[in-house]
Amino acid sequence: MVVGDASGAGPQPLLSVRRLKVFHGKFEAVHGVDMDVGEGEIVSIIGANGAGKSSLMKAIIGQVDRVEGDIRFDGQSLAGRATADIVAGGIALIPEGRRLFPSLSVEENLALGWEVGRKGEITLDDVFELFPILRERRRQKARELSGGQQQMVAVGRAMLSNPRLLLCDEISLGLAPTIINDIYKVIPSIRERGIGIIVVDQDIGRSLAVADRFYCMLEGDFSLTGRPRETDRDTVMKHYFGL
């Protein structure tokens, strides 16, 4: 069962995927799914473990070892195009586990973001007024901090890039809640810029509170896509689990 818009971004959404099937050597992890992000549009994807939601996530950065299907960003193809490439285009990932330099410094961490991404007009005192923490601690290791202010610190580097398009995948995995509800009150802020973004979480409340459209992620499939405001959770729990 589908219910509400699938689409709900006009005529050339930011982002487009149509039929798109993600493999990892023969095993088929998404199974022809078509999704739209518009630009200043906020999407979640829903869906337990091993659903697909992290596959989706890497076949739009170009880091799985096949697709089929059609991905386009502002028109454009996606296809056969490197990471780096995608990255300077206007995508940016906050990838699970956050995968930060340890030995680096705040700062530097967060440089890499300008160095790789898009030039554009967010700077690293746009990113220390999201984080205020991350300005005190700029100077200290990434090693050194918290769960909370390395995904802050994530969330920073990705920022730095100028996306237009920005993916969070599993942004709350192993934080504590005070941190979690730090991060997703930024997550409006990043769209009043005009950047589209996916959110990917187990956390379904809170995925559901900031998105304006979800789509739910069941084996490789969507199960269910709608407007989290015209949509009872009953409904989003049994296609969450299959039901």
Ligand SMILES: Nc1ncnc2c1ncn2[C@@H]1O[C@H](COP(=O)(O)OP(=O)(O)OP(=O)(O)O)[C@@H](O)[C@H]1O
Second form
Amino acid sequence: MVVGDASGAGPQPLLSVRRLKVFHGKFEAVHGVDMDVGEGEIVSIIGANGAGKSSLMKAIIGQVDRVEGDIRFDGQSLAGRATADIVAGGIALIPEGRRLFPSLSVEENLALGWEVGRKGEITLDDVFELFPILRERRRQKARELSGGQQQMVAVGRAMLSNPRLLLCDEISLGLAPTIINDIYKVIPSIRERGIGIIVVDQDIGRSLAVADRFYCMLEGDFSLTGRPRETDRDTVMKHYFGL
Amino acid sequence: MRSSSLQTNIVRSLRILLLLGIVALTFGPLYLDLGHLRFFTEVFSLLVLAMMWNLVAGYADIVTVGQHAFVGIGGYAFYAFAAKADLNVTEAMIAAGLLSLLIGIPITAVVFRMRAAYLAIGTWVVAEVCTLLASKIPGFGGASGITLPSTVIRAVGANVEARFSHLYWMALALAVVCFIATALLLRSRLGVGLMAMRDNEEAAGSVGVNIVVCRIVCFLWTALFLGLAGALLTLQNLRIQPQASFSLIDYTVYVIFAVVIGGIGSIEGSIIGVAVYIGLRSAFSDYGNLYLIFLGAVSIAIMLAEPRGIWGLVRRYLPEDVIPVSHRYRPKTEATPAE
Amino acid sequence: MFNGFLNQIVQGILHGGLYAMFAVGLSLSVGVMRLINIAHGDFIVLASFVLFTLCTALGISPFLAMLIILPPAFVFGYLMQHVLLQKIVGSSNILPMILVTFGLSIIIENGLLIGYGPNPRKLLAGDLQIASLQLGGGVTVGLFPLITFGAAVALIFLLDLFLYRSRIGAKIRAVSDDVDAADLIGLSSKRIYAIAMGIVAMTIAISACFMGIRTNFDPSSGPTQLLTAFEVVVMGGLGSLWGTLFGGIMIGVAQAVGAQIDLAWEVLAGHLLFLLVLVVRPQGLLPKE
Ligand SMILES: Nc1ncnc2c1ncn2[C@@H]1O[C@H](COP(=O)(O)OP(=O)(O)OP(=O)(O)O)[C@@H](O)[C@H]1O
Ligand SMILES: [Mg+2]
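Given the form predicted alone above, produce the structure of the same protein in the form predicted in complex with the ligand.
What follows is the whole complex; the chain from before opens it.
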């Protein structure tokens, strides 16, 4: 179901997903979805636990057993490409659960993002400017940081890959509201650079608030898509729970 | 998978064949010559070793590379009981098995401090220690070993024919007892627990058995039967010697290769593996080192391509096991009423 | 008598350097990819035979031969991981790992038996092998054991520097921390594993050189080196580099003390110490940072 004008991605979207099915072994987690993300666009994907949001993110980055359908980035098919290649080509993922390297220092964690990435204009200093606390903690091991600081490192690490498309999987999970604010604050500034962003979050309100468009996922399918401002809350909730 | 009556018939015929085989083998000494008697005696011993390695590695998740320790302990214990304590041959054999079981307890205590691959190599260290200690026990011939006294040899049989026949029957009896007992063990609650663990860690808890205890029981179970096999092998070889009685190659390496080729995780696989191994050996053993390289390469290839071995391949086309041990745990959704 | 004993202890410590060298590669593969390679010892022996062949064919010193084979050793390790070992790491089912590396061990041992026969060999390093130094208190140490120990310390130091100061080192530690996370952010664990294995193979080549000069070796010496390396790794705390030096010294000293009682107790003493440590402190002797 489409609400309002949902074709926000322009003539040639940065990312275009067509009839995508995602498999974990024999299990089909996503059942043939279509999605577009344009340059500098923020797209939110909402959905209950197990809806298939992370599966979709992992499929884009090339980390699932098998996919069917088409994923195009900048017009180029991503089929069969290795994750390292995809990341170097300009897509970065902030994985669900942060997934820092606990025994590496903050600086080393961040540097890895640069190493694997596209080598562009965003540098370590830019990240330290956005998250000043990380500059102080740069020599500390990642495991010694608080959850919020760890999430900042995870965001910074992905930014340092200089992506053209940034995938954020559950960046507010388990964090205090003030910290979530700090982290969400940087998303518009990332978009300013023309980077397309996909935000996956359990915190529906916050994720819809930053988004230009949204997709609601229900048991592996998109049950609703549209613009947050043009869609009333009840419709969203109905499709969220599949009522 | 719906099974055709043909497939069911194949399973039935295989079962009948297995039973007929055992019956036919029971009368072996009536129609086999000495060479073949000796050959089959060895096959039966090997079968025990294979079933035991399969039990621990295929079911209990203990990939031991030190099972020759218990074979050697059984051999040395047999010598002690038969030649030094003057027990009769049967008593000495049983005593040797029990002593192996007893020594297995502290060994278990030590190696179970490790897990997974560490445990595997730990068993090897223990076997190494046992081999070295065996050459240090006074009265057992040191590094060069010692021959069984002729009284013991004659107690098995007055002449060569009688001796070979008796040894044959002893080995057959051990193999059959080991086979039935192990199959029953796997059918028990303990076996169900182990199979549940193998299929799915969480499910194991729901079966309500303590997995650690199950694994220890399995390990000690093999200590007993490997000790018995060691005693029997000593009777066949007529002597003990550290390197030979604790042979890594004969009692562990070949056995692992045989089980993997035949199919790990099923008794059928062990039987097939031993048969294939023996067949390959009689065809290629003249090639010596090359033959070992070949065996090693084949097992690597099987492990990577078809981890369940020959039996795993065959089993795909059969509706059920020939040797019905697996009350295999099934997830609730697939639960079907009893056939 | 006491001096004799002290002398033995010192020899034991120095010998421990060699054991640490065996173990350092295994420690790396355990630490980075959770791989216990049963063929580790056989690879050391294989490298010794390669060095032996180079030395006899070209008439060069074993050290030069070692330098020559370092780059091919890296490539060999890299390809070994890429083609074969990659298939057996990263699974909770350890059977393929044990079986494949065990099969490799048998293949290498028998291949060497076909190529070189069962006779023991030794690498020749001229006067270096017999020169010795008088230390105070009646302690005499061979020059070569001393060099070996120094080389072991240097090797561990360099590896430590590499892991903690280089970019590739950071990547290796990252993959060791969380291999799935590495793959998620585009750090190809497969490639990093292969590089790590290449480095392991280089440590194998180095330790093969020192072992070959120090002791006799034959095609079936592999398992002995493996078990020693394994014990050293466990005693030193899994995956800890400096721990291997400590573990090596422990085994070396235990063997030296065992040798005092009776020559046959030499090997046994090392194993027994290992089992004892296992019972008392299964996590290894050094506290992990
Ligand atoms: N590696 C995997 N193997 C098998 N099934 C998986 C795997 N990963 C996810 N699944 C299944 O795929 C479905 C979708 O999972 P996914 O993680 O994509 O959901 P999600 O929308 O991200 O949920 P959450 O909000 O809890 O993160 C679930 O049913 C899950 O059980
Ligand atoms: Mg998710």
